[in-house]
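As a starting point, one isolated chain is supplied in structure tokens, in the form predicted on its own.
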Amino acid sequence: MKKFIFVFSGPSGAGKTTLIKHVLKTFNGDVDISVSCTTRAARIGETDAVDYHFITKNKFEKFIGDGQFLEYTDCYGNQYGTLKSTVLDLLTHNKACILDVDYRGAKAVLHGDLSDADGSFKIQKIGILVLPPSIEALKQRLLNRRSETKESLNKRISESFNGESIAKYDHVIINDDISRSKKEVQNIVKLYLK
């Protein structure tokens, strides 16, 4: 049996969270999202084990040392990582798993090794890059959030299109129209899950 990992990445403000939520709703029961670990503090409204697994830096470092992460990265002074065990557990119970990771995480997952311990299923990894129609559109989306300082806005924009860490993606969605982008991502996932 074949199982699928849909690896979503793209700059903050590109709309990937909206597209992921659409996929989860559309393919309810067949697809689930892997909840990542982070060392940052929970923000208002975030719930442990739903939004992230909020863990200490010591525990994160232990997971790295034990080889438990499929991918991990430092981002804006905090650490983020995807546990292999979480992904394999989701794949055992669903046809597919979604990962929401940055470019470096996508590169590690798409080009790294992950196999089922008992060989009962094969894993196919599909990279989906979500981009805004332009840098100016990205800047406006981030400004509309009203959560960025001038410094963090400039840093996010400059890191958004850093080609040296971009993985090879199977699909690229230019999110210039959310309705069209939802149909596009739905068709991509349906192509694999049919």
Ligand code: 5GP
The other form holds:
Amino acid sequence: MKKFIFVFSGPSGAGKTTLIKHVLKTFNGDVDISVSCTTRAARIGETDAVDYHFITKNKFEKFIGDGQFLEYTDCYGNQYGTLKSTVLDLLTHNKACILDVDYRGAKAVLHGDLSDADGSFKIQKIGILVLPPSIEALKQRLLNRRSETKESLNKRISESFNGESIAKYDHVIINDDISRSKKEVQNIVKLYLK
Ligand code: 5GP
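Could you please show the structure of the form predicted together with guanosine-5'-monophosphate, as a counterpart to the form predicted on its own just displayed?
Every component of the complex follows; first up is the chain already shown.
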């Protein structure tokens, strides 16, 4: 039996979150998202255990030491990590799993090894890269979001495209029209979940 992990990556502001939400809604019941751990503070409107597991740096270090992460990374000065147990739990319950990760996380997952404990199913990982039509468009989207300080905006822009090409992506979506991109991502997921 084959199970799927959809690894979404791309610069923040490219529209990745909107497309992931669209997939979750369209394939409700068949697909779910792995909630990551992070050491960053919750933003207004974010809920613990829904948007992220907001944990302390000490707890994050303990999870690293205990080998609990499938992958983890330092991004914009905070730590983010995907718990192996969360991913395997979703797959075991017959859900395809979505990961929303930065390019380093994508590389680690797409190139790395992940198997279930007793080898009862095969895992196929599908890399989906979401890109904005231009850097200028990305800047404007981040400004419109109003959640960034000048410093964090510059950091996000300068780290935006670093190494994106390194990971082995199966699909690239250039998000210049959100309706078209939604259809595109829906068709991609459908290819696998037939
Ligand atoms: P934000 O702080 O805007 O929620 O996320 C910042 C970046 O961290 C985004 O590019 C997001 O995809 C990435 N990210 C979120 N969770 C994880 C994770 O578990 N692992 C990795 N490698 N990146 C993550």
